[in-house]
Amino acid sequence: MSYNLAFIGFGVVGQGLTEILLDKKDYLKERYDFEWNIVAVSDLHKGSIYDPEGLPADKLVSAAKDDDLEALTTPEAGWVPFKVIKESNADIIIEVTYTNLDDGEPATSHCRAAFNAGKHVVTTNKGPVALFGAELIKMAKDKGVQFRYEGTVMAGTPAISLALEGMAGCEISKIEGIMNGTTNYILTQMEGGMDYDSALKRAQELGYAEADPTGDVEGYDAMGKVLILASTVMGAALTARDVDCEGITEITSEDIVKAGEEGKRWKLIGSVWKEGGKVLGRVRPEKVELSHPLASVMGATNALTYTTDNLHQVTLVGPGAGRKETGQSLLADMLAVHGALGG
């Protein structure tokens, strides 16, 4: 099968996608009967192209990299995204615009209206899934349409397809993990003697931190993860208010050297549970035993522990970032687009 493929949104995950296809795609055709087309690119700041029979995805990318896609000679030049979504012949919206925790917008636009137009969404976008998961799902049930989110808790990590798939039938009562890679190279790096600013800098320059690493260091980040697994996982439409949140901004050089001699270590950990009927959620700094599973995923790594009846507790790790690592979330949930369609 065959799919015409649009991108809203064409940074570094949106780049990353479309090297892996070029890369993979006899790999795809022939192991999974999987074929692609691009048909459109809308970016705010790189212009926006559409060819319903196709555009060249290695001259995409080195377009991309001048910021200037409209270099590139096309039928059709600047859709604004909700003209591509409605009018283009995409099967699948790839929607990788900016995070917005505040009102999910317009990612969560997007995505209403793609379901709208009949057409399936594929999107590492957390503010759509943190602020109105539950309601998207739906939405997209009713239409008809596919609905994936794997890369907005862990990347191509596999968190939620893991819950959801690899352990169906179990009921999972927590989940807890290092859901930032930002502030766990931090704390892996006060640990080796660090202070907290040298730390944060040392992340800027690797390209870990934003140069306003606020929705990281204060914890902002976990936060809409946390939402993403309360709505996603446990079933419970959480926001925000509901979820008690702490970044690490106050931890110490000394905070760091007590909890060693002490036997333990620092984590900012996202947590979500089941008490007395409801669903809970927090995202704090603690100092986890170093027996913890957690205790040992150090730098930009992130982790998930989920605790269950059938398996008890159940550890993944792997990276919750990157260019190609994401990307890989948006082909998985492609390829889960395609399986569900009876390819």
Contents of the next structure:
Protein chains: 2
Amino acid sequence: MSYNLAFIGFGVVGQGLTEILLDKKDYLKERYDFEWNIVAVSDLHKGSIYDPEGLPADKLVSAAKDDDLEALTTPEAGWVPFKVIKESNADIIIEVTYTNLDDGEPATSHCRAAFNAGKHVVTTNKGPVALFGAELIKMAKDKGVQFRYEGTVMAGTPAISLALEGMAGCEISKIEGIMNGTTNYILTQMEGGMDYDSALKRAQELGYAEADPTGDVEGYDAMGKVLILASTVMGAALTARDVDCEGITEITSEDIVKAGEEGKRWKLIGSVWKEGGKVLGRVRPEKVELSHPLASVMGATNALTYTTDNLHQVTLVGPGAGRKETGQSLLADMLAVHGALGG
Amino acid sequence: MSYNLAFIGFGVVGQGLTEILLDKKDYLKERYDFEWNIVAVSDLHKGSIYDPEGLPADKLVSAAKDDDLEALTTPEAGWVPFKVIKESNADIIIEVTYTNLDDGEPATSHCRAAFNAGKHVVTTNKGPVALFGAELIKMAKDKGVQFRYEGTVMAGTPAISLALEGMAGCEISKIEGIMNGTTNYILTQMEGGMDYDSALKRAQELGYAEADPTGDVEGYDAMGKVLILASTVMGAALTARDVDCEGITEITSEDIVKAGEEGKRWKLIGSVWKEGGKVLGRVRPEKVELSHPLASVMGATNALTYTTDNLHQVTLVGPGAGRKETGQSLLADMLAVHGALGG
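Any chance you could show the form predicted in complex with a further copy of the same chain after that form predicted on its own?
The complete assembly is shown below, putting the previous chain first.
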């Protein structure tokens, strides 16, 4: 089966996926009977192009790096995101615009428009799923299209499909874990003897942390993932106001040493759990015992522990960010769409 | 959608699944639109019963404990496994007879007969998948039925679906891990100061180890899982002769202490990996660094680390045995069958 794909947004993740699709073209056809054709790319900064017969995928990444997609083809004017979503011949919309945890836009409107147009959506965008997850899941179901968002929690490490599909039928009462790699990297460096400022600087040099690291170090990125797990796995629509959120900026080198002396280790832990018929969420630094499965997760790696009825505790450890790692989530999502359509 | 279920074999795992199905009847209907009706149970020792309208599920477990299923109903004579598989109105065959790693029988013949009869199979039986995995997967596909076997590796901890579905599109070059809970429990106890014989005795008292512990302590159980991962995830039909297999019986308390002094820990590691265009497998005790994700997996818990192209390493930790834990794998498998049929 062959799918026409449209990218809405074309930054690092979209480019990473394109590279994977090119590398694995034959493998995907042979193993999964999955073929693809990129028909549209629409990016605010890099330009918008559409060709119902297919764009030259091998040239998209370098054109995007030059911020000049429109040099690739003779573009019909005006194939902006909503026109692509509504009027193109794409089967799957790959929503990879920037994450906005304030109001989820424009990504949420992109998702709604795609569902209304009968198009499937795969996304790594945390905004729509964190803020409107339950509504969008229901809307996709009502419209008979697929909506997949694996990459919103642990990139391609399949945290969502593990909970919803791998452990289907199991009831999950708590999910807790290391949901942000930047802060885990900083804490790991501090345990190695660096102070907070040096560790943050190192994380920035390595590209783990943004120039403005607020979203990571104050816990907001982890909070977004708590909201996503609440809406998608726990079925509860929490908002930022429902989640107590504390980052790692108050953790000192002395705290780190003291925890070590107690046989413990500081981790920034995101949690979402059921209590008294409600779903609650929290992000805060916690001292975990060294024997705890999350204690040995070091560096930029993420990990989640699911507490369930039938399986007691199951822990998943893997990358939570990265160009290829996040691109992989979109590939697995598209193969799941393909599977759901009988492919 | 409602499914008629037939149990072939009705030991601990089948009974565990029946209890889960009863406990979750309303939940499964509401959340997944999954309804069920047990129409047949056929067990070599406990008897065989069939009622196309459905058996009294709530009485099956206690009747099985008395080894007298046939007291439950007025059985038509002769509903032995092959008659149930070929002639009953079951949609899904739950193959939970005893594991036989020598020739995979009678379970492999049960699977083949079910596929020929157009029935789906879910199983926790290692024999058919370890010895004839590739053939059975192809046969089910050719016959247009589903074949699921999550519980053959880590009980309900979704080791198979993680690899095949959660990380779909990712190529896995190596899987290594702790594939046997009994031996991991014994090694953990030895690290706590017990000698091998006392640790084994404790494992037997707790029900982790059989009276004859050979299958666990000599590594054969882990080897079966290496064969299963080779055939299902790596697509290679290995046999027992292809896998070097060494158990934990030669590990002494002195070895344990010495490893600790080196900052390491003994684990019985099963591995399957691609090398030079071939798939290779091995089971042997290895000293792993304490910082390795598998080092912190203690007691009867299992864990697998997958080395992949797009996600580097992903580790899954969870139970690898148990009545409810293994029953859960069959439930997830049936919900996947339901999903594949559009449910």
